[in-house]
Structures are given as structure tokens and as C-alpha cells.
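Shown here is one chain on its own, the form predicted alone, set out as C-alpha cells.
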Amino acid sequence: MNNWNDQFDLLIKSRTPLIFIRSGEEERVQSLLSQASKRLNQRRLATWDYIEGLQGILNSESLGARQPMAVLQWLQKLDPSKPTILLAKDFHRFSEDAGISRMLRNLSSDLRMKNHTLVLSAGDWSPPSDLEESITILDLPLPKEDELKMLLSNIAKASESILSEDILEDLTHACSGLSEIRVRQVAARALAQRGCLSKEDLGEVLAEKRQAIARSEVLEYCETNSTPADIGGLDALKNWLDQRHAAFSDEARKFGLPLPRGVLLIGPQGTGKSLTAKTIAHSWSMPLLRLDVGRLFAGLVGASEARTRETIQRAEAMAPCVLWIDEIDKGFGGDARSDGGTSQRVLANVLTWMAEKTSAVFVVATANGVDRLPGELLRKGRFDEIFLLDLPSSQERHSILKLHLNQRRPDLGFPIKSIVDRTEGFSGAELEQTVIEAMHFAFAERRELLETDLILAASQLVPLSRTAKEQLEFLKKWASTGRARPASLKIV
């Protein structure tokens, strides 16, 4: 937070007239401005809202209640010898008014001479085009770990709770990604239920995180119990992921390794791309956040970019975590001319973040094809690696069939080589469906599953390798030029 404080202090010292702090945490913004006013040569802090009017200045209390223009006129006429920071709450709602807009532009030049600053704050607002040059935007990130630790420690002291250093560390890590007000709500519930803060509150924090992610409308908190044992084959990819997991350690930082960026998984439907994303999160003991790219594209001009920034901020605050961008080719593979360039601007924001991020957010993007993917996404440096998940080889089909049979009908000892030979060109999902269909045959006749059931089920299923043959051949040819690594150690 010191870095943010330094940025804000510099803006005030350089007489920046209009500042927009992008944050939905109104109380936290006011607290930070209060601290800043004391640091900056005892500047006065005043606040204004539509109902209460002006607060914090003697002889002017309640001025401008229900009159937004009146408070701007007050600031314009204010004595320059009394430098003041005015926090105008919800003021962005009046910016479309022609008079207010004109007055804000006038203030952008007047306030430079008078050493006053007007601060606006909102969670989701894009300044209108005629105000873009007049307003300086400053993003307020969610609380860092040192802030959360101090907040929890202060709450514990105020409630006379005894928190050991270990429990305080666990709660601090768990609260990463929550706003200050959400942390206070979790603490209030804990104090109401048990009278103290303790390790039992970790479950409450996790539930609050799920709600925070749900409120974002773009990210989904995914529960997963998948392990590498649930994936048949893909040994080259598994080995690579083991190496990248080790690179998240403090020892790797001391060795000089950067944090892993992510991986792009390309392949036909049913080859295990989504399952791999779930497996990474579970085996690495990280939360899995699924990004719905379609929901980034909101209807209002500028709203998509705002949602993208919020999503990135939310994901970084949850770090270490796995950010799963499912079917990225559908989200960013369209014609930019059809949406006024919004998709290109959103993609540019995402790609810049991926290339420059220093947080422990591992991006797992999946795509069914490459023909619609923009070239910028495939450029080296966006992802650590690109893997092709091809249709399983004979050996992998044997592993996948055995895996699904053991999960559903353990203790069956019949050979499955004949089924393996009859399922060439089947994807992992199609092999699973073969087992399920065969079980339907057996269950309908109230008997045990037989090898003949599997053979019959395989003969009736038409695999994707036949219906989309040209697409699969194009994908293999593209990967063979060295643009992607095979996810399997051996392709047969």
C-alpha cells in the first residue's frame, strides 16, 4: 500500500486537480484520504454526498445537500490559503449533466492555481470522453497481506482475542482477495458466534471468497477433486506441470526462476483439456477460478475494459491461484470490426497483464482449434508453453478405458485389448461414453458388464475423428511445425 500512498501523495503535491479513485470500498478510500491529509502538510479533508451535503468543514456543514453544483462552486471559491481535499461520493452519477461536466472542466484548470483537489470514487465508472483529459485515474487495489494482517490483529486486540502468529498468518493468507469490509464482516460473524477469532474462521473466509467471486459476474469459483490419476496418458504434460509447480516455491525465487505464467492447451473436444485445468488446481492446492470470456463483453462503452481490470485485480488478489480461461478461441477469435474493437482492447489488456504480471496467478487457457486464435496470443512470452492434446494413442486408450472401468466396475478381470483396437481415433471423452453405454446394455438385462457390451458400444459410436477429420489434420500439421509440444510422451 505504501506504493499507492506514494502515488496519491505525488498527485496531490503536483497539484493534480481532479482524481478518480477506482474502488468500490468507500470507507477504505475515506480512511486512506484521511491519513494522506495528515501526511501532506495538514491538508483539510472534506467529504460530500447527495444526502448529507458537505462534512468536515466548520461553518459549511450540510452545504450542497441535494445540490451537486453548489459544492463545486464552493470548492471553486475556496480560499487558496487553506489547501483542501474534497472527496465527493457518488459524484460520477452527475457527470452526464452538461452543467456539471462544464464545471468539472473549469475546475481542472482553476484548482491547479489554488492547491485544492477534487477526488471522485466509484467501483465501476468510465469517465465520459469530454472529461478524459481532465481526470487522473488511480486504481486502488484490494488490501495487501500486510494490511490484512494489521486489520485482523487490530480486530483481535479490540475484541480481546488471543491470536497466535501461526493462526494470524493462516487467516491473513485466507483473507487475500477480500475487501476490507468483507474481512470485517467475517470477523464480526466469528465474534458473534464464538467470541473470538480462531482457525475455525477459515471456513467462513472460504465461503466469503466464493461469494466475492460470484458477485464479480465474470469469475466462477470451481470446486475440484481431480488428480493426475484421473487423467489417462498425457505424461509429457504431467511431467512439465510437476516442474512448473516446483517453480512457485521460495527456493525457486532464490535460484533466480521467475513465477510461471501459464499454459495454453490446444486439442479437439474430449481430450482432457478442462480436466487438466481442474487437476492442476487440486494437485497444487490452489483455488480454481474459471473466467467466462463472454461475460467480459458488457453492453456499455468502456464497461468491458472495466470488467477486465476488475477481473485481473480479483485474480491477483486471490494469488496463488489457477485462472482457467475456457475455450479462449471462442472469446477472442471473432472479427474485431463487428464489436467496434472491444474484443481487441480487452485482449490487449489481458495479454499485457500476462506478459508483465508478477503475481502467482497461473493461467490455463484451453482452445479447440487454432485457426481462430489471434497471432498475439500464440506469441512466445504470453504462455510458458503451448501443448497439443492429440487423440490418445493405443497405450493411452488402454489406460483411459482401464481408468473408467476401475472407477465404475472394479474387480472385472476380462482383457480389454480387443476394445482398445476397436477404438482407434476415439477421444478420452468418447472412451468414457463407450464404457457408460456398455454399462447401460448390461444393466438393462440385469447382469454384469461383459467385453461384448464394450465392443457393441464402440461400434455404435461415431467419433469426432471421423466427423471433423479435416479440422484435426490441420491441427496436427500446425503443431508439427514446432509451434506446440505434444502432451503425450509417445504418439502412436
Contents of the next structure:
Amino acid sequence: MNNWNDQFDLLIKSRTPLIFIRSGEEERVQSLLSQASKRLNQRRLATWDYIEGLQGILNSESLGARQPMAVLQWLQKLDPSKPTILLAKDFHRFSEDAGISRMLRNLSSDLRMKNHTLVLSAGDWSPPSDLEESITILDLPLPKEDELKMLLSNIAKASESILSEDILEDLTHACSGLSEIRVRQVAARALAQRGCLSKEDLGEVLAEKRQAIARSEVLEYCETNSTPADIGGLDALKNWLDQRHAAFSDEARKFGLPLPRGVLLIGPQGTGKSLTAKTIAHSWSMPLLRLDVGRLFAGLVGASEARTRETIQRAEAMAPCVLWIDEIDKGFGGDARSDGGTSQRVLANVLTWMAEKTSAVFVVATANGVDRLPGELLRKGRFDEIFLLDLPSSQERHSILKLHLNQRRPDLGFPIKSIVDRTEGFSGAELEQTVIEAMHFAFAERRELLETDLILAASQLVPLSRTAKEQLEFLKKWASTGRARPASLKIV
Ligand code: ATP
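Next up, the form predicted together with ligand ATP, please; the one we just looked at was the form predicted alone.
The complete assembly is shown below, putting the previous chain first.
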């Protein structure tokens, strides 16, 4: 946070006239500005909002209530001998007005001379193009661990509850990714219920986090309990993931290894890409955040970039975590001419973040094909590795069928070789479907599942590989040129 304070102080000292702080945490912004005003030689802090008008300046209380232009005029005429920071709340909403927009531009040169600063703040706004040059943007990240620790121990002190160092550590860790106000709400609830902060609050914090993710529109907090034992085959991929998991340790850092970045999984439908993403998160004990690329692009022009920023910020604050970008080919395969270049810009933001990120956010991107994937994504170095998940070999079909049979009818003794032979070209999902279908046949007659049920179910299913043959051939040919590694140890 010191870093942020330093950046803000520098902007004030260098007489930056208009600052836009990008943050949805209004109270925290005000408190940070109040601390800054004290640090900066008693510079005054005033606030304005549409209902209350001006606050914090003697003799001018309530000035400009319901009159946004009036407060700008006040600032323009303000005595230069009393350097002032004015935090104008919700002011971005008026920026479309021609008069306000003009006035803001005029102010950007006037205020520089008078040593006053106008600060606007909002979570999801981008300055319109005619104001871009006049406004300096400063992002305020969600609270970092040291701030959260301080906040929690202050809350505990204020409520006279004893908080051991261990619990404080655990709570701090759990709260990362939450805004200050949410942390205060969780703490207030805990204090009201139990009179102290304790280990029991961890569950509440997790629930709050899930809600915070739910509010984010494009991110979904996925529950998962899949383990590598739930995946049949894909051994090369599983081995590789084991290695990467170890690379998250402190020991690996000391050894000089960089933090793992992510993996791109390409393959036809039902080959276990989603299952792998879920397994990684669960077996690495990390939360799984699923990014809905479609929703990233929904709505107003310009909103996608704001949403991308917010998503990245949330994922970083949740680190260590797995960020699963599902169907990346559908989202970023957009046509630049039809979407005004939005998908290109968002992709560029994501790629820059992936290249520069230093946080433990492991990206798992999944795609059905490569024809719509932008070349930049496939370039070496973007992901740690690209894997092709092909249709399972006979050996893999055997283990997948066994897995699904064991999960549902664990005591069956019959051999499954003939079913393995009859399911060539089936995906993992289709094998699972075959087992379920066969179980329906048996259940309808209230008897145990037989080999013949499975044979019948397999004969009735038309695998996708038969209908999408060409697409599959194309994918395999593409991968065989060394651009992707096979996820299975041996492709038969
Ligand atoms: P899509 O491209 O349609 O999203 P996908 O590759 O993500 O498909 P999954 O959703 O992971 O496929 O697979 C669907 C289901 O099929 C899984 O939940 C799992 O039950 C089963 N399945 C797929 N592959 C395997 C596998 N290798 N081992 C065990 N089960 C599998």
C-alpha cells in the first residue's frame, strides 16, 4: 500500500489537476485521501456528493447540492493559498454533459496553477475520449495482506477480543480478495454472533468470497472435489501437472524457478478438459474461478475492458488460485470488424497480464478447436504448455469405463474388454453416458447391470467423432507439427 500512497502523493506534489481513482471502495478511497491530506502538509480534503453538496470546508457546507457545475465553479475560484483535494463522488455520471465536460477540461489547466486537485472515483468507468488527456488514472487494488492484517487486528482491538497470531494469519489469508467494507461486514457479524473473531469465521469469509465472486458478473466460484484418480488416462498431462504443482513451493522459488503461469487444453468435447481444470484446483488446494468469456463481452462497448481489469484484480487478490478460462476460442475468436476491436483489446490486456504477472494465479484455458484461436495465444511462452486431449486410446477407454462403473456399481465382476472394443472413437463423456444409459436399462427391469446392457447402450450412441471427423483430423494434424503436446502417454 505504501507504494500506492507514494504514487498518489507524487501526483499531488506534481500538481496533477484531475485524478480518477479506479475503485469500487468509496469509503476506503476517502480514508486514503484523508490520510494523504494529513501527510501532505495539511492539504485540505473536501468531499462533494449530489445530495449533500460540499462537505469539509468551513462556511461552504452543502454548497453545490444537486448542482455539479456549481462545485466545479467553486473549485475554480478557490484561493490558491489553501491547497485543497476535492473528492467528488459519483461525478463521472455527469461527464457526458457538454458543459461539465468543457469545465473539467478548463479546470485541468487552471488547477495546475492553483495547486488544487479534483479526484473522481468509481469502480467501472473509463473517461470519455475527450477527457482522456486531462485525467490521470490511478488504480486502487483491493487491500493487500498487510493492510488486511492491520484492519483485522484493529477491529479485534476495538472490540477488545483476543486474536492469536495463528488465527490472525489464517483470517488474513482467507480475506484476501475481499474489499475493506466486506471484511468489516464479516467481522461485525462475527462480533455480533460470538463477541470475538475466531477460527469459526473462516467459513463465513469463504462464503463472503463466493458472494464477492458472484457479484463480479463474469467470475464464478466453482466447488470441486475431483482428484487425479477421477481422470482416466491423460497420464502425460497428469505427470506434467504434478511437476508444476511442486513449482509453487518456496523451495522452488529458492531454486530459481519462476511461478507456473498456466496451461492451454485443446480437445474435442467431452475429453476431460473441464474435469482437468477442476482437478487441478482441488488437488492443489486452490479456489477455482471460472471466467465466463461470453459475459466478458456482453453489454456496452468499453465495459468489457473494465470487466477484464476487475476480473484480473479479483483473481490476483484470490491468489493462489486457478483461473479457468472456459471456451477461450469462442470468446477471443471474435471478428475485429464486427465488435469494433473489443475482443482484440481485451485479448491484448489478458496477454500482457499473463506475461507480466507475478502472482500465483494459474490460468487453465480450454478450447475445442484451434481454427478460431488467435495466433498470439498459441505463441510459445504464453502458456507453460499446450496440451492436446485426443479421444481416449483403448487402454484409456478401459480405465475411464472402469472408473465410472466403480463409482456407480462397484461390485461388478464381468470383464469389460468387449465394451472397450466397441467404443472406439468415444470421448470420456460419451463413455460415462454409455454407463449411465446401460444402468437405466438394468434399473427399468430392477436387476443388476449386465455386460449386455453396456453393449446395447454403446451400440445406440453415435459418437461425436463420427459426426465431426474432419475437425478432429485437422486438430490432430495441427498438433502433430509440435505445436501441442499429447495429453496421453501413447496415442493409439
Ligand atoms: P467440453 O469441451 O464440452 O467442455 P470437456 O473436454 O471439458 O468438454 P468434461 O466436461 O471434462 O469435458 O467431461 C464431461 C464428463 O465426462 C466429465 O465430468 C467426466 O465425468 C467424463 N470424462 C471426460 N473425460 C474423462 C476422463 N478422461 N476420465 C474420466 N471421466 C471423463
